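Below, in structure tokens: the form predicted on its own, a single chain.
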Amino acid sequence: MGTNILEIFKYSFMLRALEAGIIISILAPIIGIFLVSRRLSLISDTLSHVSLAGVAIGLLLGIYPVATAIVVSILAGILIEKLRGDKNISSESTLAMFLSGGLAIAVVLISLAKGFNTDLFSYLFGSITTVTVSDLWTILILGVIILVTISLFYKDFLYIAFDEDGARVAGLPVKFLNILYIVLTATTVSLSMRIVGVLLIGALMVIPVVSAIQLKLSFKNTLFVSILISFVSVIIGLFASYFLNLAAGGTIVVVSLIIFGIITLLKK
């Protein structure tokens, strides 16, 4: 059995999937913890549906789908943030419009491209065999940029997450910081497509964070624990999807749900 497990490292596609998965397992909860703190968890799901439209545009035009997904989701994220500031439209309504609208546009574009194909299916649910070298480099470079940006603005994001009005009174550029954070979120969602899939990335951003919150630790320790849970979920999920021939994204999310269930039971 040990030999079989080690055999996984002989395949370059599996090594790429593991490397990309490790980066995503760190990025997802770091973005997710601020979304959960602000009760904006649905933003990740909304942007994932919008990024699906970006993927469809890329496949239709023959452009690198991750690039088009990033551009479309960033533009949608900025527009969502602008509309959230409009007191006549609630945040929930704004997110609902973009979630259903993004999915509708994706469906229309998919029908123009004459239905689903293998490429699109891998973006929907994640596929460990389709992580290319260019995917890995894109995830690595943009992942480092996201982590550096989060570390630079960590205290500001933390302040806004718990007291946006107080941050505004304190003189922080709240509008700029909100737009910056939505751009980071949109980029992370788009980068995660190959591993988790656009329909499940929201779960990887939220479930490890909610699991860690059950332990009632400090914010920083909650963040570390959520990263650990995400990392374990991704590694076990990728191994299980390889050996059991399962969809990577679904397997990763199921593992994270099992961990959540174990933590909840132990807590009781």
Given for the second form:
Amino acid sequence: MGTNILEIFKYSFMLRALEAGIIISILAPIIGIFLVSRRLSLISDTLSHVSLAGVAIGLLLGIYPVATAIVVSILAGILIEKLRGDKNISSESTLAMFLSGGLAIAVVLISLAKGFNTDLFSYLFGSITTVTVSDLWTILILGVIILVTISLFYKDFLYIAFDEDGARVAGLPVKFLNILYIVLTATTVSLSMRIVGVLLIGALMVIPVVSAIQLKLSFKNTLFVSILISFVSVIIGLFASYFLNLAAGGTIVVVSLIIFGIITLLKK
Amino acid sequence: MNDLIIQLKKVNYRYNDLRVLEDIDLEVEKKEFLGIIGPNGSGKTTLLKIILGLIPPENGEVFLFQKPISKFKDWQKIGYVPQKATQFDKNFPITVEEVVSLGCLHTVDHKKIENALSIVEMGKFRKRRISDLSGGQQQRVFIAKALCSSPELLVLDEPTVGIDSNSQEKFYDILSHLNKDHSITILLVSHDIDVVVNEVGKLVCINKKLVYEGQPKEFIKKDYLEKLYGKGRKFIIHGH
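Got the form predicted on its own; could you also share the form predicted together with the partner chain?
Let us now look at the entire complex, which starts with that chain.
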């Protein structure tokens, strides 16, 4: 490489990418651990495709795309949660419909207005050069709100993930908590797409958690190890992306997959 | 009237066109150990779900601790061990201690967790992952979870399904201890008549309607079993 590794800190765009990346690396597995435990990993992929439609709406109307993505994915999330309670439609079909529906709407909107294809590319796969100051502030403020909410309702979410009926009998407002959780998931997905990209955020929510689960720890320690794996993946991924000129989102996910592979081999 | 823990008046339930429960009247008094039995599809689990407020009855009234269920808020007074307690996802990353702590929901009272685990003699497994334990041990952990909020009523739905007979014996010893020494009212639903009649103080048998209510020994003497399960059923009483 020949370049000084510290030169990365000279560039404000890189500092913003690192700061945003660190926040996302903490948020993704915190949301992801409940998704994986409830076998609902596909929800993150579904919401990310829906948020792409939100991005397209934002770009088309000239509104801040992260904001439109958050609004659209939260609305879709609430609708998915409502439909999950419907006995006539299976959860899987609901997710499949929203996933392809979100993508379809995005594609239609993109074809309506030509000219923002390059912008859209960075939302699809993430980029280290495109994190703006307003992105960073949005990620920071909403990130803190998500973290505080999860820590307030940690035990309630754990109870529902482990035993939903039991949580109901214990008097927990399960319906409300499920909607709150999907709103947090939708927001995290939308926040993460600047760095990791819409198509890959699901992976950052799932792979660190699945890696940590193999270590057979308590729920709390599995969560800490997931955050550590996610953090290391994002940092290595962003540095590699800068020095080797690779797509940020893809590199981050590949690093997390390598960590998953190492843990799997060591556990055998 | 004694302290009524559960009271059902003319409870009916229908699933689509299928009548599941018909005019069920039931009273459970404080410190009672009540067994509810009935063949598969007799409405046992539905009845339990109505008592626990998980589904509303079609009509009829349900009282918990002498309050109409719609106004009942003290859910920590009820400990519940669901039918599929031990059928959780085996990859779920959770330790025995964490499972039990879910039972004392709004506090993190380590003493209560330790106490609940020592009652079911599972204290030394605190830090183990629950999926690493045997079915019988897991079931005891779920009782500890139900005990964590110091409940006055313990409700168990088919708790011994898939558990070997040695563990079952231990399990019923623990229930009996809770009932006699801790004065906890117990409601146990099971299809395993042979064991249940030996353990409970009062027996209720339902088959959509209330078929029998009274002493377990009387139930064996009469020909209810034949009516319910058909002729030729061999009835074995397990002794301790």
